[in-house]
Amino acid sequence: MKRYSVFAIAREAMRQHSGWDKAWASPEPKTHYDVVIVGAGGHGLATAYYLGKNFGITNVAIIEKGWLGGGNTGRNTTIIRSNYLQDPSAAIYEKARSLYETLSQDLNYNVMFSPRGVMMLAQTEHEIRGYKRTAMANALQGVETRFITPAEVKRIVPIMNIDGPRYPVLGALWQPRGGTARHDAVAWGYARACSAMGMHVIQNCEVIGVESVGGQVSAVATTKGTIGCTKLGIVVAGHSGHLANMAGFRLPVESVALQAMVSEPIKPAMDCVVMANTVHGYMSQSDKGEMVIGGGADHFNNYTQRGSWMHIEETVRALIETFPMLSRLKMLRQWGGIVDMTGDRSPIISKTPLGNTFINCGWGTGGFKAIPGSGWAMAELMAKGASPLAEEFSMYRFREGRFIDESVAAGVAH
């Protein structure tokens, strides 16, 4: 793999960019791999990358039923933060945030990480108490956050109306090292690095069955034939329950659609991420000038990747109270992603009842921000059989009553 650099750009400019290699190869699958990972989104690709980088395991296939990054990785609002209340959550999200800071250098691919800061508005007295509690927990966890006043909120985001008619801004939980990254670039960067290590990224290859011998996984049946494996990783977000059924076990997850939209591009208006959880809307401005807007998940189970007019109205109505300027913008496009929700709104990174089969799912609406930390933990679990970052996120915690409740503690799961 040729390294990307300013010198490479200059060299290729002199020969009409004819010497660039493909970012990743598209090989035909082999008959057997040491590890097969189902799902070539951010989490699956990160798992493969850290298996190679940290443990030297490179006989790996990452199988994707569609195109690389065509699922939730390319259908989110790119928010990165780690200011969670519960210790296990803060640990894995802070690991991810810290890895994001050097990810472009590690992958030799610009993921456009922008530590612009994430602000979570307190618009009720209850939220003030909750966010102050979170700030104190974050201090103990080594996560840099602080509670700021309405005046500081207005100074950071001048376009905000802090004297809203229903919910005035009473303060905010501020994480200055949070921010955004380019979602597609994260998937592409990991895929390129995996391919350079000799791993196979196999697209348009749907898994239609999981085979086992003596209680141990032996192969996956796909639309491109049967592929043998010693270990299997299931990392398929909203389709986790479907794959788990193929492997012979049931997951405590539900799949719903989460929608987002972007406005027409405008001149720079805000340089941080703002989340208004009381009215349930969040927004940032992309590098192209679009206002990236998201809200809540659907209230019913579904597998759609379309949006709905109900959520457009609900989300925009909520944000216009705090950002009146939005009322004059035109919507450019809208999309939906299929997210898998657990009962406590925390993920599952776990061994499964099928031997040598591991699953990474249940990230709900907060998966993008966790990609590097999730991949790190999943790779360690698959390679060593245990991971300190993944220990508390076992799928068996639900029957044992060891919940990691982030549904209320984090204000919102995004």
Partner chain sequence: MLLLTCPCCGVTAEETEFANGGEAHLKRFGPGSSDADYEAYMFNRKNPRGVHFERWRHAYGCGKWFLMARDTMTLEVYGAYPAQTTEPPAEIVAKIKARRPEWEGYK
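Switch from the form predicted alone, shown above, to the form predicted in complex with the partner chain and output its structure.
Partners and other molecules have been left off, which leaves just the chain.
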């Protein structure tokens, strides 16, 4: 793999960019791999990457039914933060966030991680208490957060109306090193690095069955034929229920549409990410200038990648109330993704009832930020059979009543 750098660009500029390699190879599948990962989203690719990097396991195929990164990884609002309340969540999200800090160098691919700060507004007494509670927890979890005053909010985000007549801003939970990254680049960077380690990223290949022998997985049936594997990782987000069905078990997961939208681009107006949970809206401004806005999730099972319009209205109302200048901007595009919601809104990284088969799902509305940490933990789980970061995220926690509920207090899951 040729390394990317400013010198490489300069060299190629002089020869009409004729010397660039393919970012990833597009091989035909082999008959067997040590590990097959289903789903070339961020989580699947990161799992493969850390299998190779941390455990030297490189006889790996990542099988993707469409184009890599085309699932939720390619359609999310790119918020990265780790100011979660519960210990297991804070641990994995902070691991992910800290890996993001150096991911561009690690992958030799600029994923544009931009720690511009994430601000979660407190607009009720209840939210104040909730966020203060989170800040207290974060202090012991090694996550840098702070509860800030309305004046600080206004200083950091001058375009905000903090005196909104209905829900004045009473403060905010501020994570200065939260931020955003270029979502597509995360998938592409990992795919390139996986490919460079000799792994096979196989696109346009849908897994349509899971085969087993004596309670252990043996192969996956795909639209490109049967592919044998010693271990199987299912990392397909919204389609997890479907894959679990193929593997013979059910999950505490439902798939619903979550929407997002972008405005037309404008010159820089807001540098950080703002989340307003009382009124239901969140927003950041991308490097291209569009306002990236998250909408709500539908409440019914849906696989169409289209959501219901009312959520867009609700979000826009909330954001205009918070940022009045938005009123005269225009919505450029809206879209949806299929997110996998668990019973406690926290993810699953787990062994499954089928031997040598592992699942990573349930990231719902908030798993982009977790990609490196989740891949790290999943790789460890698959390689060693256990991972401290994944420990509490077993799919069996529901039966036992050990929820990891982030929506408690004023917290939100995403």
